[in-house]
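Take a look at this one chain, the form predicted on its own, written out in structure tokens.
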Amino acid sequence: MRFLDDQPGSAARNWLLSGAVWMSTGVLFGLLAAIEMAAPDFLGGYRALVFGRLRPSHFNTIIFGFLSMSLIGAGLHYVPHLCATRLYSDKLANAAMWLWNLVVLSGIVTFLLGYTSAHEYGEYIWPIDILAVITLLLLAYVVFRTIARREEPLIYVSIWYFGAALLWTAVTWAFMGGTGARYGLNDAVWTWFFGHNIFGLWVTPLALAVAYYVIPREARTPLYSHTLSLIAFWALITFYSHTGTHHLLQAPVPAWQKVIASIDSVMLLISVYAFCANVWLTLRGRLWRVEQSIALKFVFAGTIWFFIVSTQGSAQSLMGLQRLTHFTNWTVGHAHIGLLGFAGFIASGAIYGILPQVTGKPIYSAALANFQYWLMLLGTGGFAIVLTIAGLVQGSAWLNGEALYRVLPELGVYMVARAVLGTFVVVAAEIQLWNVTLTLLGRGPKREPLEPAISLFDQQLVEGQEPEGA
């Protein structure tokens, strides 16, 4: 592999491979952090491995390593396919890949050394922030130049989501990243503006874009409704950007900000339910394909997790429920459902669905991929149950006036269960990396080469035609 390969599909391949590598790394940090929650002296108090440094290393590596790189890699494949043209420059996209890997690696090193900007989901220090914004702008340049030279006049909804995610996040990061601490509530409001939008206007649109591409393609049927897809898109853009303040309902933030954040958090269900109805109705009469396709199985599960986490998120943005759940393990479980359940399943589906299209090589082992699926399902489902129960124990105790020192011992069994469940996810991640590596080495079953660059099906998908041979 050349450092700046310009071969068609090389950028998508390298981004997908990087995503698999960072998943295997990020979950190891998560497991160590989970063990420390159950056994605080497990690592002997070594400074670089205290919980306060492991936690940002874990979730930043998962968000910006595994999820971002896998979902961007998918986008660098489906954008040119749906535009019926080549990617504008695989060389520039590969340059962006190396820069983004440097962002993630530098983040891990600085976190373990104790350097952080101390903003939720925005812990990177300012030099890393600058590098991230440059990389996003470079990616946006490649993507929009590709769109500008398209042969297909219609722009499919996956491209809408991918392009919007790049532009919105570049602008948000440029305003927020590396600015250091502000004063009081201004710092809190800006922190959650950035942190919430990283999930809602970066990870979410990237993942939904993949779902809109993979589900119709693997089901061999057109998307149910292009109109519904655009309703969901504009509802997401309209209502999401200012919902972060619902994390501050119990702080002295101006009442009008709280009201707007809570109302729009509920209004986001328009986007969520429109998306879910659209992709699930696309599978109407074709659910049998879910069992046949590894990629479809992962992505379909991700859409179910999306329905769950979004409904839960809108509910817990209301003060009545938040009095019970906020500042407890409920919100930790919510984050795992969103990042590992919704986005994580779709990212793994992107790897398994798009890597063979990029390389022309079948996945090394469908059995291993299926095993990974069940490990992730057990781990994520277990996280959701265990952490939700732990959060309700905490919230109920505090509402009834229990002292903190009396509540903590009650959580021990849940923290042990969390660490055990974390081993399932770690094994799943290592299986994925093994599967991806052997696929790239051509160790999979010998078959005819898979589809080359621009497929007829992709054009039919955009135009909403019934695909040939469906």
The other form holds:
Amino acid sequence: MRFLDDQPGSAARNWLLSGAVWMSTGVLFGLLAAIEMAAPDFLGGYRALVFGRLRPSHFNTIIFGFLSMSLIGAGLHYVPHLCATRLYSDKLANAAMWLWNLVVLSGIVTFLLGYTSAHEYGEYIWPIDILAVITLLLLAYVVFRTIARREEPLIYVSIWYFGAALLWTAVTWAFMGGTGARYGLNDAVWTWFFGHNIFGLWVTPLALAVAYYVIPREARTPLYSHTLSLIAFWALITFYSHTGTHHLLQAPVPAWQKVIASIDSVMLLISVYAFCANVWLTLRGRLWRVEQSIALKFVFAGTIWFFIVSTQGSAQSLMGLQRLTHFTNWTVGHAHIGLLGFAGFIASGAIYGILPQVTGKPIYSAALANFQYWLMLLGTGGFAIVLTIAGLVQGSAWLNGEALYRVLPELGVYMVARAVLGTFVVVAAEIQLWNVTLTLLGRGPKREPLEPAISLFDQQLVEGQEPEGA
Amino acid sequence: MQMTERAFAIGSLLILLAAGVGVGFIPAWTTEQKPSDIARRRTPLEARGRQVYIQNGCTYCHTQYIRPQDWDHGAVRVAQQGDYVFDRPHLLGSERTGPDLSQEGGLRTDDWHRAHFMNPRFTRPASIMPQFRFLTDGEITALIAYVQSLGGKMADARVTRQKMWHKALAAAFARGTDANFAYLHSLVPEQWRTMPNPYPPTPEALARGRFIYEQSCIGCHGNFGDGNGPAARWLYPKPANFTALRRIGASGGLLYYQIMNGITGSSMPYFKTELESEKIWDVSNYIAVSFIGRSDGNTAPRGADAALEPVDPHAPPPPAPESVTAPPLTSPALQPEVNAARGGMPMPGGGRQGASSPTPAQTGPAQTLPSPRHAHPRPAPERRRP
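In place of the form predicted on its own, output the structure of the form predicted together with the partner chain.
After this comes the whole thing, all chains and molecules, with the earlier chain placed first.
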């Protein structure tokens, strides 16, 4: 493997592998932080391992390391595949891979050393911001040049999301990186405009794109509806971009901004339900494929988590419910349902679904992957239950006038449970890295090389107006 | 609709830009950046402390705004837009694992914060905050300065009062146990000093009191109530040694009053925002039985009667004690908030005790420490008996 490989598929493979590596790293930060919440003197007070430095390392490594790199890796495979061409330049995409790895790594180093912009979800300091924007633009260049030389006349929905997400995020990141002139609540509003765009206009479209690709392909059936995918796409960019201020509903920001954020957080469900209806109806009568394809199993579970997290998110963006849930562990649970459940499951599905396609090597062990699936499911489901209960305990106690300090001892059991469940996720992540490594080393079952995938395009052109089984 | 790359890329980017203008730029252009009545610029030391706060991610567990529905710490003032005009970056926070800090300044002494940063369990045994012992002395000093500045001018008023009282308390402490207790007790209004604990020290009440003691008191006052808890090393004046009260004596009401209101200028914080009345009575009983050796609980007047105003409707009102004159406050504009922050809420015993304590300026305690008898020569008013 050369530093800047130009072999077709090498970029996708390297991005996917990086994703698996960063997941196995990022969850360790999470586990340490979770143990500190349960046993605060556990690490004895090391400067670099204090909770406030582990937390940004944890979620930035997960979001920008694991999720972004796996999902981009998938994109670098399905974009040329769906365009019936090859990637414009694997060399450039590999260069972007090294740059992006540098972003994630320097993020961890700077956070542990105490360098942070203090903007939640945008903690990277400005040199890293610049590097990230450059990388995004480089990727966008590769992707759009690939689209430009497509052989297929139509562009499949996965490509809209992937190409657009690169541009959206480059733009919002450039705005965010241009920090320095904003004070007080203006800064808060901007922070959450950026922060929420990272979920809504980066992680979500990347993951949805993979779902749109993997589900029809693994189920061997065309996508249910082109119209629904159009609705979902345009509703996503229209409504998701306005919702940032729902993180500040109880802060003294102007009421009109809160109203916009709350309304659009609910309107967002148009996009969510259109997507879910589309992919679930695609699977109608073919759900048995979930048992046959580990990639489909992960991605299908991810779409269910997506339904849950989005419905929950819209509900908690309403002022009434947020009075109870804001500032509590409910929100932490929500973040884990979204990033580990929805995006994490789809990213693991992308790794297992696309790695064999780009390397021609079958997955080392489907049984291990299945074990990982159940560990992640137990971990995520457990997080959802435990953290939601902890959040309700906190929120209802506070609303009843109980002092925060006196509620702390009630949370101990949930913090312990969360750390235990966290070990499930850590084991799952290490299994994934093991499985991916051995797959790449060619230790998988000896088989004929996999056939090239059938083109989704042909299928969609056929179904376009008349979905199968309608 | 056929999606070309132009349609999805340029179309969606235009929508995103419109959203950015609508929810990003327009708020920035239209929001007036006018400082509120409490906002002020930070000193260089406070600004450095804010950097330490940022570097160590304090903002992930501590919010910095009070919401309309909040109780507890700092809830005397709901956050206003103008409170934050000097903040860059903002540190509003999104999780409240620890208490909100937007009004933290002046509620506790620097000593308390230092002990707390060494290990939060020293002062707050149930805390899950990390230790910050790894910070250098300079970093901790800066961090404390920043924390004491939270709350702006309101915090400044509290810090000023803490410092003023600290001198008097330190002088009293230096004079030895008896003089110190005499002085501390002189600060408690008469009706509280003579009030017995209305609740009997039953084993159950003592168990509840012990639970509260272990959660809130043990860090400073220690396992044996001798004032040698793990935090004591960093505190001056030292925490009270309850065992000495065996000789000097302390009524249930006196303990109650000091737990409720704290002792301004010392590291004894007030507990009225987190402990309800009965819990304070229970912990008073626990301290009295376990460390002082005797409790006046279950002596008359007991139960609800003890908490009523000792007023005979047919008798003329008693003369006001000297000390009810309100002490001068640093800024008249801040007076209502300061009173509220200090505890100017109606007390079970009646009156607004928080605002009516004597100041050193009036009694000159640093020079001559008045004994309780001299400070309050009026005999205890007769209580209504059941």
